[in-house]
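Here we start with a single chain on its own, the form predicted alone, put down as structure tokens.
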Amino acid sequence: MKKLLASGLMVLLLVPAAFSQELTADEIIQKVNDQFNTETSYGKSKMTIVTTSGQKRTFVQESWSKDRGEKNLVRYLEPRRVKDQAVLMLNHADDIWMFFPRTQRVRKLASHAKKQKMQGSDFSYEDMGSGDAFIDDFTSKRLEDEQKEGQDCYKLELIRKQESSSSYSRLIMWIIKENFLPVVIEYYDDNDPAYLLKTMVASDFRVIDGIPTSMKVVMFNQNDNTQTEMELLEVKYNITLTDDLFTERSLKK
């Protein structure tokens, strides 16, 4: 850079800082992806739910995930009355079974399921499950550059493709571009790109087993006026995890 001309260098500034950086959004979003999908991990997290009329309920659980995301167990601790119910979700949440430890029944739930609420919070099962969707279901576009929560980020616009069976039409997302975090992603309506259905916006970043990660994230429902946030309480990556682990039979254990 000190033997740029002075011509070369006010090229340089007539070029927007937002795309003065060489990566493109399909590189980002690859990364962003990198980072969410481990081979392997274990989380204990705590849900606090806040309703519409300001009341909280609170959820303590478990999970499992094996083959980047691909599968899926949660397993609840608490509040007693969901205390060893479990979700398996394998196929990206494509395939979803419950435990229900009162009448010892594993139900595999409808097509469909993945787009319903879990425990009635503001995440569905599409949302906690779905590992390569930002690739599989999107096709991302590069925005000007912004800062958000006081984070230096790329912006992306993530368009549905065509094909793909998600609930979103389209999500706006700020990446950190420090560790290819997402501190906001914005989504919008099913059938109306304009709709912004909820925003989810991450917090407290650390790095564990040498892997970025956020350990508190929320969920504000603008269109139902609630939200969820979710923080990990304990966090493990690429540990030994057997493919019996994520079985119908294993959900009753």
The other form holds:
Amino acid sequence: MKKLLASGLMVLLLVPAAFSQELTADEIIQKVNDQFNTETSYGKSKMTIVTTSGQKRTFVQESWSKDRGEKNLVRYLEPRRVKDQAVLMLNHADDIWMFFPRTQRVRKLASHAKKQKMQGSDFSYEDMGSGDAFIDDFTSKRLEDEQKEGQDCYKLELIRKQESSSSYSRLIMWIIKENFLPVVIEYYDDNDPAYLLKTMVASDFRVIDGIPTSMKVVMFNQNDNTQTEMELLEVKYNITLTDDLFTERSLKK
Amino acid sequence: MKKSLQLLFLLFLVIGSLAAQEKVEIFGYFESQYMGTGVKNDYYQLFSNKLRLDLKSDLTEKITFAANFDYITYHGKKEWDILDFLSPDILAQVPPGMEPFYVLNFSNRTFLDNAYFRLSLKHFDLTVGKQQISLGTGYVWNPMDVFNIKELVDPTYEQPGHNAVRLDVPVGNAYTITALYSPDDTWKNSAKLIQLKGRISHFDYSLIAIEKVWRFHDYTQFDLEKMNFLELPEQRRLLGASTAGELFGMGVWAEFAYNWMDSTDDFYELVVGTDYTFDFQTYIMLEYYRNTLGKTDYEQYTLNDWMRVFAAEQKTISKDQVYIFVQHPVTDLINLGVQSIFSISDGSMALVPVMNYSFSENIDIMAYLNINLGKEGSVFSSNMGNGGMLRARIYF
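Instead of the form predicted alone shown above, give the structure for the form predicted together with the partner chain, please.
What follows is the entire complex, opening with the chain shown before.
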């Protein structure tokens, strides 16, 4: 009986693996995209920056997303210095507005602002943007499957499209076969495709509202020898969010 | 002074009581600032301490109350003689015997800066009370903003609150109509504003109409009744437009306002700007500003022009100027930059190296040097004094 169960389980595990052999790079990246871009989502996260000198800076923020990542709103809760500052991103972060509560001023930012470090962290606004960037900005190529961080992974190389404004010339991505979540992403220099700038490592994988989610992500900056940890404190998917939330009016609230 | 302290004590008592009931969110900052500048053969120093106490309460789901109370003390050189900074040609225009009146005083202040409530219903937001009014897309200069004048070397510093009733009506998700009334002693003297903001493709734009009394002074005549320089109030009517968006990957913005004046010459103001972030994180910004109220050369400047700029009645003294800002994050915690302001009209220039340092989670330190490189009589002449500023701000 035990043998039967074991072989049955083996078949179950092997079947997706066998199917996975058939998946092309485009299909894999599309699945990654689908995982990232749920219809709507809400998250509360803590971002901890560790600087070269070992100092720490912690930020807590809330974020809302709608229309599969097309609309995003981020509002800072902590520290006091940035409390109530908010960022609205529409059209997959092609349109960005920033709100400064003390002056009640809303400033429209051009897409080059995506290259800037988010609150001095190792994440740029581009890194935090919607998963569509993997499809819109890069062409993907499948490399030989590998084990990474103890997970069976697809390995893809994403090369920047000529018309793309991404600040990375290429990405190497390890994607967990079981849930299509990237476990490691390497980001390479804008001008030198051989020069590794940053490495993102995801962990603490859980299923929330039926959707696989990495609750913790660490970005290691090889260039500056710093790191930033992003930890999800709370997350909800496919909740009801109206379009009113993603307006300048809402940004000011 | 005693009255201010009593008021402060009373405020703390009320706030403490409200906070204990968890009805009001209390936050703010303490700011300590040092400013020094070399004038003639001396070096002037001004120290200030500012406590800003913010209160915010969501009284109901639809009503928000917010206020902030500022307490500022000044130390060091609290009286600055404006005449120390002016050229002999301008000094010759000072009426004999009036010299002692050309003084900027830094007196301790206690005031309610902003205090308003906001009613947010499905179809509109109504904000009543002293509130921030931010108009236009310009970074340093805002032709559409008749309520505030930004500090040239510190343009993002908060502006004072203005007493007003403001109605914002969203039309769809991309458009907003704003109507604002800022009362004065009579309806005629009160400021009225109507603005349409919208979005077309990747560009934001706004159209605005404002009527407001501009309270100029004649700094060559004295009003003995008011014991101040003679006020020359004049009705100002403004039509303006602004936009902000992106062209060829660069941020671009523009702002224009035409001003019809009741008795003096009409004038217009124009701002165009652009910015860009390089892949290596260096940020660069350039903004051009034209103000036809300004003069085309320093030989045309008058005592009134200078005084109106010092008193923040007028944005600039020269007609055409350019602001350039370059900044780079040298570490995760330190940004270094240089601001450069160039008066095209009189050929003078100021260089302002800036440093921003995140000292700890809730402590920011900002420092800049102010180096004026123009010839005598120009906007950025070395007569204006070369010096610097150091500011530490602790948020709570």
